[in-house]
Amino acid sequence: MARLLLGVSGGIAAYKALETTRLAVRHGHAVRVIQTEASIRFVGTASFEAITGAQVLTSEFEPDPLRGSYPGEPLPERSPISHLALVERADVYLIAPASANTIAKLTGGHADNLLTAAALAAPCPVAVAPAMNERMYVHPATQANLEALKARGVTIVPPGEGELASHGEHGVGRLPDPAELLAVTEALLAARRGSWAGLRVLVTAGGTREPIDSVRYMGNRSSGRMGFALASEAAMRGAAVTLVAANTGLAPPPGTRVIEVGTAAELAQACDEEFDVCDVLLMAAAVADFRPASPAHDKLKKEAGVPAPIELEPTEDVLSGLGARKRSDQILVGFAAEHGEGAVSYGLEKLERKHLDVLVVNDISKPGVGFDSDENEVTIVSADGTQRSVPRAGKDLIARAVLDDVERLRAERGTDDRGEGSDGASGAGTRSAARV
């Protein structure tokens, strides 16, 4: 399933956007719709809402009951800024129909309505499908605007020729059929999904549990959501993904191979067996640093009183061991959940000590992020000295940012061996080129 954001501007061709939406939903995509005020004169919001199962938005100031999420996704814990949330979560933004006025606004970088503001903030591929009278379409101003958008990486879906809205008129300016619009959208999705084709990605997620007796254990609060988001994003980009899941209870992301483990030792064994064949390791699991040295084989009884002090022993440092044996063409990404001041400083030390390429640091002292949350706020530090902060966002968006950094490192090192060369359609490059 992909997230498709559809922008509908004013014009008689807006009725075709309904069929495009219906086809996209039938193909398994989650669709949200933004309409301009003018488009509502041609097609009402209720029609799109009935097809998508989600409220249509028309204004930046209109509250979104879904808080920027798409149908089928969990509701975020807080209300984001609507024109940012919808498009930053989208895999493709299709504007169809795009009127001459909307195209002019997009070219000028205007943000005077929700549709254009979302386009200006789009990190995903953007496609524009013009629809208007032939005289407006062939006008030098419109043609210059379309060329400018195309030069910025926006996909232009050329209009068809045929009967136009004005009685008796025939010419160029018809919005392409819905099936063609969906085909263009899915081609953009396929390009993004294929950006990691041929890569083997190993992801760990969740938290290990170290037994005290046959019932009790030492554990941590990791839910596994971050690791699952990374696995889902890597699979979306076309990678062959193996997910080592420790006590998560989450549904496996589509297209991933899952190995379930319980303890740190089991996770270490799984990683040891899978590491040599992977190209990228994303170590998001919270692995216990210590475990009971002599766990009881049966249940410790309350009636027997407080047991003797539990002696702890260190577990294997899985990431350090893998870092020490990594190949030059492998990328290792670690995660560090720190508390309070000095989080990034400690992360930089950990990056070097464990021979990592990237470390994702999050300060779990901040409320509403990290463990047991759908959101996170991180700083990504890399071995090449780059450092960037990713503001609070859903973990799917954090995953996207992390994998973008991995792509950047692979491209800089010349390890992109998938036959795409310097023009390889990396997810990061595709998204940035598509900005309006």
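Every value quoted in this text rests on a predicted model; they were computed, and no experiment measured them. Residue numbers count along the first chain shown, from 1. First, how it differs from the form predicted in complex with ligand CTP.
- Shown are candidates I259, P71, R193, E266; the hinge separating the rigid parts that shift between the two forms corresponds to R193.
- Treated as two rigid parts, the chain shows its smaller part rotated by 19° relative to the larger one between the two forms, based on C-alpha superpositions.
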Second form
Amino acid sequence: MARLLLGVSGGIAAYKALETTRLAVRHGHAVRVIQTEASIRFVGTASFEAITGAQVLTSEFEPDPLRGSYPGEPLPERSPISHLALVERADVYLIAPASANTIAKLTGGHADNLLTAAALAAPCPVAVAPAMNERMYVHPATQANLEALKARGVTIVPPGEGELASHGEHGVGRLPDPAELLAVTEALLAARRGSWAGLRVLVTAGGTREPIDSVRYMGNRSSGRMGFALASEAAMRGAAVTLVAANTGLAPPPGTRVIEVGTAAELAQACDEEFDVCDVLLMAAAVADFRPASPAHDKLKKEAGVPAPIELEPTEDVLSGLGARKRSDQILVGFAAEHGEGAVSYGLEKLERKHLDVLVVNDISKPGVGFDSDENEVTIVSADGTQRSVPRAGKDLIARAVLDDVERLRAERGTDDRGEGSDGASGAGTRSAARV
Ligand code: CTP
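Given the form predicted on its own above, I would also like to look at the protein as it appears in the form predicted in complex with ligand CTP.
Below is the entire complex, every chain and molecule, led by the chain shown above.
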């Protein structure tokens, strides 16, 4: 199942977008639809809404009852700041039919309606299916616009030849059949799915527990959801994922190998064994910095009175140790929970100190994000000096942004030299957004 965003612009072929929607839903995809005002003259929103089970949006200003989510997903706790949430969550954005006017706007970078604004902000692959009268299609302006979009990585689905809408006209400009549009969409999804094929990814998740006695422990509030979201996203992109999970109680993400650990020492040992064969380490676990120096073997009894103060000793800083021995072709991503205004500058210092390539900083002074929450709001700082703020979003979207950053770094450094291990899907660039 994928999240398909369908942009419908004005034209008689809009009726085929309805059938495309129906087919996509039948194939198990969750579909949201954006219509231009002009397209509503050809097909009403109610038809799309009946098929998708979700409100059609046409402008940035109308409320979205699904709060940017796709049918079948849990309703986010709050409404997103903008309607661009719909495209941020999409796995693929198909604009069909794309009128000559919409194509010209996409080429010029206009954002005068929700369809074009979403295209400008799309972090996912974008496909454009032109449909118009032949003379408009072959006009040098339209052809130049399509070439420009193609050069930016947009997939153009060429129109077919046949009878056109104007009475008696025949020529090129017919929107391809819904099955073909869906096939193009699914090919883009498959390329995205395979974009990390051949990569080995090590993820840590959850929070370690350090025994005080045989039943009590020192722990932290990490739920493991961020690490599990990272593991799912990496697996979805085709990586071989090993997930070191500390006390999460979460179901293993499909397609991942899970190593369960309890304490910081067990986590350190698992990472030590797995690190050398990984290409990317995503260190999302909250690892205890201290542990009781002499945990009691049995349960401390109440009758013995208040126990003596628990003496603590430092644990190993696992990430620093791995950072010190990493190869230049490995990418290390740390996660830092920081408090308040200096969060990012503390993070930058940590990035250097631990020899990291990327650090994901979240400001835990903000309510409702980070620990033990479904949502997060982070700044991704990279060793190449880039900083990217990811506004409050579900952890699946944060995971996507983190992996996009890793992908960007690997492509920049030319470390994306997988080849023989790959299943033939193209490399790091495959997942990157088409620049509309
Ligand atoms: N980390 C680790 N081993 C530890 C502590 C932390 O590997 N013993 C990792 C975490 O998994 C995380 C990163 O280091 O990816 C940053 O963790 P954080 O606790 O913020 O770092 P500290 O160096 O412990 O800094 P602070 O003093 O701010 O807690």
